[in-house]
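This document starts with one chain, in the form predicted on its own, laid out as structure tokens.
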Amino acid sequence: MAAIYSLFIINKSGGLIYYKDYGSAGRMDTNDSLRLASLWHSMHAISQQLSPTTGCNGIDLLRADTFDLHCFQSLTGTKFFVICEPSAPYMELLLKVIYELYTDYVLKNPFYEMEMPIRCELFDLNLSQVVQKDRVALLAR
């Protein structure tokens, strides 16, 4: 069974701006796809302002009983997450390099317009192997 559920991609404004699901068993539709992300953004604002500590970046971990949330904001407000196995490892590691190929073949397209949706061949190709990668390492341990 793979690690990863799905990955989403958020602009600092809430939209979803990716979505790739990687063969969870509840597949979703584009609606719940859309709340979902609406959802998370909400409660990465929420957990930013009513946190006891200053200087809080929000949620960066949601671990349920039968999934794990981990979430990635960049300086820009981007936020990048993925839903995957509980306890899967080194995801973090993982948000940091898909944020890295947004950055090389999203940012750096001349094509792409700043908060629209994704749409770039390589940077699926990339993270399609970035993940696959991810896969096997997991199978190998």
The other form holds:
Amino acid sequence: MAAIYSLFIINKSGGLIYYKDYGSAGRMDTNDSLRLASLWHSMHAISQQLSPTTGCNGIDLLRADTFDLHCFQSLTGTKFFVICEPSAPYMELLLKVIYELYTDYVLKNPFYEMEMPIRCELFDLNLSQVVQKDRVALLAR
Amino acid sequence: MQFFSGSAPPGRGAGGPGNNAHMHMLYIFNRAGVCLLYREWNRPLRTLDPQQDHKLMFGLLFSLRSFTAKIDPTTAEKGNLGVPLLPGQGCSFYSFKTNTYQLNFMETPSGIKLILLTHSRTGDQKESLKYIYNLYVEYVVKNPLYVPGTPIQCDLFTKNLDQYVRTLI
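Given the form predicted on its own, state the structure of the form predicted together with its partner chain.
Whole complex next, starting from this chain.
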């Protein structure tokens, strides 16, 4: 039982910079994940246009039959979204924690180029620790 | 009379007289993307002219359905992204939420799409959408003067719809 199925991080232009799969049924190749990421980026933007009132910041939560999608957009336009089980709790918190890891291990890494795919070992390490901890906590409940 | 279960889902209390702060808009589209009905109760901001707005909404839903069918983590065999999906094929979303509104979506097997935009903190609207679809069947489909595929102009339908939406606040 996974806490989350997958994690995507998109840069401000809509390009995929990080993708991690934690247990989806089907295998998704790189091209598909890239396409889905840019598709999400566009739909996030379109949803802001269709808002009946001002001040819309895009989709936070998408609910489907078999999964939920939680999205967090930072002030700089970087989007973090997770695919998880329907009604999984504390996903917003998880996204904020992942954002913190991103700022600590990716942005503060002097060799990391902005908007490029993330290839930081420490980020991967800490991320898997956080997700694993989340999974254990979920099983324990 | 009813296709789906029983009576109208209970409204959230009496509410103010005609105060539709919670219900923003309703769209009904058919399979081809023709906007059969657009009903607005509370919309302070309009960014595009009506035609563009309808096209944008339909396009968003079409793409979102392809997206959810493809990103679904529970099925192994998924089609290619961009292939038009039949109603009911693949995992479909039923709602999304932003900080200012919530969009509730329902697609019937005949391809009729109902979209209800509500206030951000409203609960699940599946029953409301089913009831609205019921109203559509009773007052529009069963109307012998209605031509399928054209915009709806049935007074009884809009009257009952407004009445029902007023009870949802």
